[in-house]
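The chain below stands alone and is given as structure tokens, in the form predicted on its own.
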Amino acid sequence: MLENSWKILLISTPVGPLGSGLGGGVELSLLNTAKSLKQRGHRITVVAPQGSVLDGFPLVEIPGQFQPIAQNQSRDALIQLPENAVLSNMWDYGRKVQEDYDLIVNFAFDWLPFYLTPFFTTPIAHWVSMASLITAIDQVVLAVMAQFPGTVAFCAHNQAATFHPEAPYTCLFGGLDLNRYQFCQEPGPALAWMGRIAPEKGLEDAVAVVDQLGIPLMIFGKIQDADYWQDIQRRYPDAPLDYRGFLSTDALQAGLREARALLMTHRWMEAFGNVAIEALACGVPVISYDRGGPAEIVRDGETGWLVEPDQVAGLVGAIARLDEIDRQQCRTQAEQEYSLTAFGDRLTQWFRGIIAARSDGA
């Protein structure tokens, strides 16, 4: 089968519509997966919850109730599906049309798509978007890795290690349409923070830094936990905060590129960190806790600084050394490692192996 004949079905996250921000970095990952594959002549269709917005691609909108997000559940949580679950509805659609496609790509961090894998005749590629959170999901991910070697990919090696995999896996690392991000050599005075505003993202540490230093902080992202956001404002009433909201890529990068640095203050094992590569694409250095995926993105001392996790003093010290970072090197790293071309190379290698293995076994 020639690669340019591939027909690929992307099945989205079930936690919210594409474009809503509820899916976090998965939404951007899906979009740039579709773009990189389309550039190579592949035919892409996307299945997503009703109300989704995705320009430039055939979109099948599926009704149903959204799935609870995994990061709000305990490690021993039971697998659950709400009544008329959009997750099961999307995968029922995928089952019905599977013979029309060479490959199905799963973006849901949930038990059901992994469980269904042996019952599909079309191969399924699973992109795991979070670190280990729930034991039942860990078990089904590892079972699929054992039964269908090479079909599971992670965002970064640190993330993959939390599952203790024994089978081979792929690391995709993500990618961006760099034409949408403009390089800025001369930043303004402010720092930036981006992400879902929720406790696991650790926004309060970034706020503590700017409260101490008196440096403005631009905040970009969806307020997922309103009580958490209000608590931060109560604790730091005089901090120089500039909340910009949840923005389109064009509006986001227009503000982000003016930042002196991006602060990444995640409390949990961040699987990757699309916000880091978005910053680098604008020439913005990244100061991150040395934890999870961002530790594999930031070139310490070259495109940013990695500091001891949960240590505000380390963030303060890194800010004092920002003049040592060449912003052009940040953009260059993004071009070398995270362009749609580089990302597409990784995707194509992964998919080629899955499709070939299924063809050999047919």
The other form holds:
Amino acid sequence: MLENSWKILLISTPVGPLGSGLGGGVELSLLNTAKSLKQRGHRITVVAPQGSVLDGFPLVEIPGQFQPIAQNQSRDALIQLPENAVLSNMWDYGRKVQEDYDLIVNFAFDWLPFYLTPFFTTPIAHWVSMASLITAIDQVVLAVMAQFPGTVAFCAHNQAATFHPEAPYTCLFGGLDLNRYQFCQEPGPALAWMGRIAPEKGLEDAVAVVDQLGIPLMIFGKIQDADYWQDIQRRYPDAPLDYRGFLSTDALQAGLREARALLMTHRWMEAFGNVAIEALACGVPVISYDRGGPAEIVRDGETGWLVEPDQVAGLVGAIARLDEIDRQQCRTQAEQEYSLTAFGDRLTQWFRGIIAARSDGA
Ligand code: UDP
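For the form predicted together with uridine-5'-diphosphate (UDP) instead of the form predicted on its own, what are the coordinates?
First the chain shown before, then all remaining chains and molecules of the complex.
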């Protein structure tokens, strides 16, 4: 089969509609997957929860209740499916149309699509977008890796390691449409923080930094946990915070590019951190806790600083050394590693192996 003839069905996250921000980085990852594959002549259709917004691609909107988010669940959590679940409805649609596609790509961090894999005749590529959180999901991911070698990809090696994989896997990192991000050589006075406002993202540490230094902090992102956000504001009533809301990529980059640096203060094992590569694309250095995906993105001392996790003092020290970072180097790193072309190379290499294995009857 010619590579340029692939027909691919992308099945989105069931935690919210595309464009809502509830899906976090997966929303942007799905869009850029679609873009980079389209650029290479592949035909893409996207299946996503009803209410999704996605320009430029055929979109099948599926009704049903959203899935509870995995990061709020305990390690021994049972697998849940709400009544009339959008997750099972999307995969039921995928099952019915599978004959029309060469490949289905799963963007859900959920048990069901992994469990269904042996029952499908069309191969399924699974992009695992979070670190290990729930034992039942770990088990089904590892089972699919063993039964269908090469079909599972992770965002970064640190994330993959949390599943203790024995089989080989693909590491996708991520990719961006760099034309959408404008380089900025001369920043304004503020720092930036960006992402879902939820406890695992550790916004309070970035706020503690600016409270101490008196440097303004632009905050971009969906308020996923309103109590958590109010608690931060109560604890730091005088911190110079500038909450900009949850913005479209175009508006987001227009603000972000003015930042002196992006602070990444995640408490959890961040799988990747799209926000890091978006900052680099604008020429904004990244100061991050040395944990998870960002530790594989930031070139310490060259495109930002990696500091000891959960230590506000380390962040303060890195801010004092921002002058040592060349903003042009940040943009260059994004161009070298995270362009749609570089990302498309990783994606198509992954898919080529899966499609070839299935054609061989493996
Ligand atoms: N984001 C956005 N508008 C905002 C703030 C953030 O669209 O105002 C997006 C950002 O582009 C990124 C996502 O939110 O794609 C956050 O993803 P990340 O991978 O950093 O973390 P996740 O939410 O997946 O844990």
